[in-house]
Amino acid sequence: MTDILKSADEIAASIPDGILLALPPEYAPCAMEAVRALVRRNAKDLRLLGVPQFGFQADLLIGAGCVTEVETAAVTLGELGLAPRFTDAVKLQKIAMRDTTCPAIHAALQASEKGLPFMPLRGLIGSDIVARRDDWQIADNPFGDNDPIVYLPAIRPDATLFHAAKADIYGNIWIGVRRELMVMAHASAAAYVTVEEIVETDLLADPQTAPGTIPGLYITALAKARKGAWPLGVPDLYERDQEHLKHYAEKARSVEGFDAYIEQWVRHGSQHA
């Protein structure tokens, strides 16, 4: 059964320091409100994959100094440049960097969905990448000559989080055409999923949300945490707020205005409107 828990806070108080965790790209419903509880509990050690990259959620733990270890196609604040906090880490070297590919990220997710060890990607031999990847495999094609394929071993995460428009009472997901999240909750562990809100039908039993409803076996625990995804948006409900996220990246060239904005927008609980 789905835990139904009653808050954010209780959503990261639910993920243990120093696992894996799955993250999904800001352009599918991100769990901001957990993100920002899982930097008020001192979140320790995550190792961050992001399906298949991450930008301000990744950049918000990494600055607050949750992450030892990031796997992901890319990091970025999109049109508002690099992602400041991530940058200056790895120049440092206060976190390691697992370089790979979207298409890598997805196929061994999806490995682990399947019960698989490993799975097979074409793309990437010739790359610098693959040179970087000492657990990525060159091997021949057992159906073909002179074909060499990349094996990628199954990535498991311990768990996902994400957001999500709404729930059932039952633990049920709809995360309507975002398949990725999907994915990651078949692979994950365990799923973890702030919703924007809580229904009493069962969305599997209606023809028009069952196509894009994640069932409840696969969803550790869930809370409600209305406009969840802030300053990031979920489609048809509300936009991303371009002016805080303008803010951050401004605040975040340093560390101490990092430190500033995680005082006011963070410590103190979110401030959304």
The other form holds:
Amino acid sequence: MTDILKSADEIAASIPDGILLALPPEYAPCAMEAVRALVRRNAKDLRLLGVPQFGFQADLLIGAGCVTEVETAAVTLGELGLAPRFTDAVKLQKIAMRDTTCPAIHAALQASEKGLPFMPLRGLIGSDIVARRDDWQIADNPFGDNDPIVYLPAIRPDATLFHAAKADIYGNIWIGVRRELMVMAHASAAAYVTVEEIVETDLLADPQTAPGTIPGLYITALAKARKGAWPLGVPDLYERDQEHLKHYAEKARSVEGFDAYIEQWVRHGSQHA
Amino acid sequence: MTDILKSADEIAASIPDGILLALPPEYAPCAMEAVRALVRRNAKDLRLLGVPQFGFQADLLIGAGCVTEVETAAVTLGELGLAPRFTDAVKLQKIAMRDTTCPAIHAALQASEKGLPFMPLRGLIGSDIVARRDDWQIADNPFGDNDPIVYLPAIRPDATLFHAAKADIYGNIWIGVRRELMVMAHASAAAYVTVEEIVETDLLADPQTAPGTIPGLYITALAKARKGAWPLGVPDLYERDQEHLKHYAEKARSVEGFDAYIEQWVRHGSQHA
Amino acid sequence: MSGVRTEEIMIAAIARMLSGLSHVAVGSASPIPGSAALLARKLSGGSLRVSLLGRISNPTFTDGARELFDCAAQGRIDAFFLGGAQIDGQANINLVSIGDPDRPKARFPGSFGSAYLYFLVPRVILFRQEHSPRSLVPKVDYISAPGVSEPNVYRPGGPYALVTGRCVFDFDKKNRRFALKSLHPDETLEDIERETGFEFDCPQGKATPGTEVPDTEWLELIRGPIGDEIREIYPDFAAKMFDAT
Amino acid sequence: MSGVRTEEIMIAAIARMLSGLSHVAVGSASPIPGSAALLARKLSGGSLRVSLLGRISNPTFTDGARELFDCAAQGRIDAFFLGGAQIDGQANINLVSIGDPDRPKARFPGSFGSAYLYFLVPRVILFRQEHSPRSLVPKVDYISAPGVSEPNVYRPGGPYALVTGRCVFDFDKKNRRFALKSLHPDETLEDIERETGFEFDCPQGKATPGTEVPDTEWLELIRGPIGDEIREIYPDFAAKMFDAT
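What's the form predicted together with its partner chain like, now that we've got the form predicted on its own?
Full assembly next; the chain just shown is listed first.
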């Protein structure tokens, strides 16, 4: 049964230190209020997995010292440029960085979704991504003739954390077309979700909503968090707060600026309301 | 661009003889009117793939002599018992039968969906299914220690054929939760679909319908066929015609009865309207 | 309350095996296990999640037909049910054919997902109402799914019990054999020995207890709300069971 | 109509390379290719399908973020676009870092899907507005995706052309080198030689033609409906390009 918690802070309190935490990209709703709550509770030693890449939320966690390791296809603030705390952390070797490529993340999570030890993947051969990953293998396609292919070990995150437009009281989560969130829930040992609203009607019982719904079976805990993705957006509900993100991108260029941002916008609760 | 054809018979005319044709199970809508049209046009040498199993539509095609080979996890009329023409054809060695198991079909189609030469799959080892498949391999998990796992070659159907509640004029098909139909469309070289209705609004543009929609990108041709799944059902539109299927199950016990059924219900067009 | 049917005894026996579990899935052609799972859910106060394949309303799964198999592989399904045209003493099941598979004397629908789920679901409950030397055989003609595997084969799941129209067997994983657990009403140890084609253990000998017969409360559930629910998938089963005079 | 911008010349040059194709996908951080693809769709009368990653309204894909990659592997995407902090003469691209990757002098976002799509999409068009010895280098510091592969490596796709702020190069698959195709306005062969860090062929020598500049009709499209569409994903790019006085 899915636990229905009271707040994003209770969600953050349920996510242990030291785990491998899978996070979505900025175009799927990010549980920003819960991410801020992780910073507030001084989460430690998180290993982040970008599915397949991420931006603001990773930069925030890295800058706040919550992260020891990152595996992702990219960290970027999009048009606002490089993610400054990530970039600094790599340059100063404050985090262990495992570069990968989007389909390799998707494939390794699908291996976990299918209970497989590995998945094969085309491409990649000859890149420094492969050359620098000693946990990957290149071996022959058993049905081919001198046909090398990459074998990726499954990635099973300890938990995933994301935001969604709505959930129902049974723990079902409506994600619409953002099905990477479904793979993340299937593939992870635990799934934590914040939502804009919790409805009384069963999302699985309605043939219109069921196709875009993750069954509660996969959801460990959820909590309501209005504007929980802010300053990122939720499709059809609210847009990215580009001005605020620009403000972040500027502040985060320096450690001092980042600390001031955290003090103002994270430590004392979100002030967007 | 998706071709919008005039009838199920035009769909059947577009499906060549001799191909590997993927068909859905009875709980996903089956394009029965198009299947009858295949019988009417005397389709030959079809190789059928049940995804992952099927019933009435396969029995009809097998009984009518359209089929040389079947790969499936099962052929059944459900509560109505064995599929009589299939059963007879296997006993009399009129078709080549390749027994498999549901997840092996799903995995082999997903390999094709991903452009992979193969997929690994757990289970199966020690079954006669594996023992009798010389196209499958058992080899060690490259990340394990003496850990055998089955390797399945990708299955890329030449075409798939199914029915759906609705399409739009852009070729997008609404399938709701029946996502095996999506994998079939992705994995097959061509996809033929009949639908109850064709709407003018873009199913992808509406966030409520997009999550249950196959983009027209994957659809070769579609045609409207009202009650096109009859005597099988379409979820939320009409139920299985269990009385008619009982009638079929009885008639099809003998070749003569089957031929009479075909003459009455298939050759002279569907008479359900 | 009219006389208790064999199917109802089987339903009750299976339901008891599901007590305390979190998630049970039921495959095709499984009206008795389906009813048992729904009964167990009722008795659990709703805490047991039941995924019925083939049900159109209220789907449990939203990722297509593969999700059942993925879900099992993730360790999220605690129990599943398999039948068999033949079942043998090593818990091998045959859903394919009798005789040479290339020239079969009888051909059945096929193996469905058995060859996979039997390996991955911890508690696989076998069921076969017909309990005779024809259905329970020394060695199946075709192994759709093997009952046991070599130690190096990845297999978190496997057989747990076999429920027939005459008795309940436990499966003893260590000895790789069935052990008689209980006898349905009017069955004797001698009946079971005569009607069973494979050898089995009988640890309790003459003291083997009777299978608990569902009481009035359970029967009312089975014949009432459970029957109504199972009718959506198995109209003929429901009609035969519950609509008879 | 105000003066033609370099970005607009690049958009037009890329759009021409998409003529006659069926399906073009555009990845992250690609406003110029995105505009080019939308222009090419307009010019095709709508027969070109364009999948823009990051667009929220009217999604092309409904199977999650993996669908772009699956779709490419199915051979259903004809062209894709890749940039690079560095691009070298063998068409290797670097999206990761400058210097030792473990102690980088500069760190960029990462490789995204380049290491996969570069192998699978038949016509990968490289783009980099900055055309200098810093961006076009003899050898990249980190290979996010290699330009060429050994003959036994499965690779239906690869580099097709490189469009910069100064010129257009074709990629010669046989010789595994770039060949200068056309010079943007005011650029000379000497400029290109001086500003390019890698060696390239120049088959037409002094007769290398100028890159065709978009005419008024195209510019009106780029600055009008295309600009409006690209703004949803790239508000800053659109503001810089189209809102300037």
